[in-house]
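What follows is a single chain, given as structure tokens, in the form predicted alone.
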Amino acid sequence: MLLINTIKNKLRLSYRKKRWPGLIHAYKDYLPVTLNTPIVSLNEGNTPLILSNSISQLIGNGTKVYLKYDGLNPTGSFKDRGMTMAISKAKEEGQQAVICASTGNTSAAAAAYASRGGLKSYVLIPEGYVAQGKLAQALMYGAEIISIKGNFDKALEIVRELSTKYPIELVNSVNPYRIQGQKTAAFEIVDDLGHAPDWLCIPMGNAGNITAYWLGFQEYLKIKRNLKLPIMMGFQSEGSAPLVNNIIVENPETIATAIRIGNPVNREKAIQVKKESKGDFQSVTDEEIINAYKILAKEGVFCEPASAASVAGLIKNKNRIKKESTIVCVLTGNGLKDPDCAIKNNDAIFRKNVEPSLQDISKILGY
């Protein structure tokens, strides 16, 4: 039995050994990095790839269905990823600030990341439209916030034009370092797996983040020559969904804030994407979103109301599911980014004012 504990011990602290350097440590020679290059670094990437048993059982056909759960980077979304590039970068080119627009996401990240590498960060949002908790990222980790009358397209385009008048760098995902860094995802889901999903199923709102997987994944086909690619389904919601209808939307409403962008600036490269990958754009409505947001919960996953999309899209498209898949969704990021959207949509019992006796609470437990 000592012999047994002590192999069990050392077993246990070789794991801990095994510490994650982030992403670009890990992947560096897929990135555009150099031995000159200052990287800046909360030990991003590396997230959780969770097998759902319940969604695989909704799917049946012994369909096998992952959450690749990127609201567990650092600052609680997928944009930690394409940030520590962006940011490694503009102190590698001497940058003194960064600027975004951002619907709560890219300003939690880019401020975290500027703040950790010593630089300035400016944030323009859309007035009354972004989560509390994303809000309070930004501002604690020192951004400058500027809450414009008007959407996130109005706020991209300022932020646009500031970057190309006056020496502060853009960090949104035109910034072509942001890709790379989220590129990596496909990577690590490839290397959990052993090899690509049949289907990857992503929420879109500017649509960096489809076009980053499927970069991944086609950058890993030139060494792993078996790889077969994955079809790319992109999911919007139904009130906020140019790249499904090939539109421009003027004033987009969606309860997922996070892909609520009417005119994507990635679109180009989206619809390549899914040529390419013979992949599919759909829309699902709020009330699908908030089903796949109430289901993953109980699978013990809180993620925001943007990556139940993802969810809700394949559910939707079950009966178009080849038998014995494999299926990844894309969940960009953590429920706490928006409580409000939880304490409003959710199927618990919370009693209050509850008389704090023994036999009143006994009572309730039904006992």
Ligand code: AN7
The other form holds:
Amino acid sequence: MLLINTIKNKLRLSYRKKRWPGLIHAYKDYLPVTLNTPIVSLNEGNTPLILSNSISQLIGNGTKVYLKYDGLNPTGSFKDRGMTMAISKAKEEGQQAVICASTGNTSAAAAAYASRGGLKSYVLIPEGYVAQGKLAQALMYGAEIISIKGNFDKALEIVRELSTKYPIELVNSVNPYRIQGQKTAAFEIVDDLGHAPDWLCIPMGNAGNITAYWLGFQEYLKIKRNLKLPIMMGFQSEGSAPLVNNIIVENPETIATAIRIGNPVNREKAIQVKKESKGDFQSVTDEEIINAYKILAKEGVFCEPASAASVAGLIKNKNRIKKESTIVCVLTGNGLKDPDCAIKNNDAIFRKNVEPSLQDISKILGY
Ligand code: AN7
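Return one more block: the form predicted in complex with the named molecule, after the form predicted alone shown previously.
So here's everything in the complex, that chain up top.
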């Protein structure tokens, strides 16, 4: 009995290993940091790679579908990976303020990391199109928020201009440190699986994240010599699909407000990723997004609508997938970010105004 307990204890400790120090500390050999970089961290990264039974079954043919649940980062999205780097470097360079345009998640992460690092943050957001959770975060973390009567693309145009005119660091994904931090998600996937997946399915807005993942897989290939690189599948909403259709969308519209972006800044890089990985960019409808959003939640994984685009896209490609493939869908943001969307789009049985009576409730339950 004593021996069994000792073994169990050792196993538990080996699972927990050491306290996760945050992604810069964990991967600093592969990141542009030095001993002089003041690391601003909230212990981000190390997010779970969850095997989805229901989606694996839906795809069939022995395919294994994993979910990289980056909504479990400290501010609830993958943006924390880039922001720990961008804010640390801004601080190292002596900047006192940062600025970004955002559909919500970047503003939450920028505000949190700037405050943590003792920097001022300004965020420009499109009025009426930022999900409640994200807005609440920016308000709480201490950003100065400027809500504009215009969309994300207009906001980005303005912050780019401001950052060249004034001593304010731009922390949108044009900032190269953002991409550096975000590439660590690819490292984690390879560390978990022991190899790269056959396909990586990912939503695209500005296409910073798909660029970062590809960089990460390529760099790890050199280090780990794992034998293959994934096919990169980028997905956009039909009403906001500038990369799929190779156009600028003047008035993008989608339920997935996070990726309501009509003129992605990383367009050229994304096209390169598609070419090099023999991947594809496709669009999914809002309806398909909500369908995937519900499938995921029914297995206990609640992500925001933009993130569900990766699974919606995968489902569309069911017949193109080779048998026994390993696929990773990136779930970029937490479902709690956008409670309005969940409340409006669910199949729950929700009985209201029920009398607090044992008899009445027993009857409702069918007893
Ligand atoms: C949940 O917060 O652009 O293709 O300003 O929040 O790297 O732009 C958010 C983007 C996917 C797209 N999923 O990533 C912002 C912002 C979620 C997101 C994307 C975003 P990129």
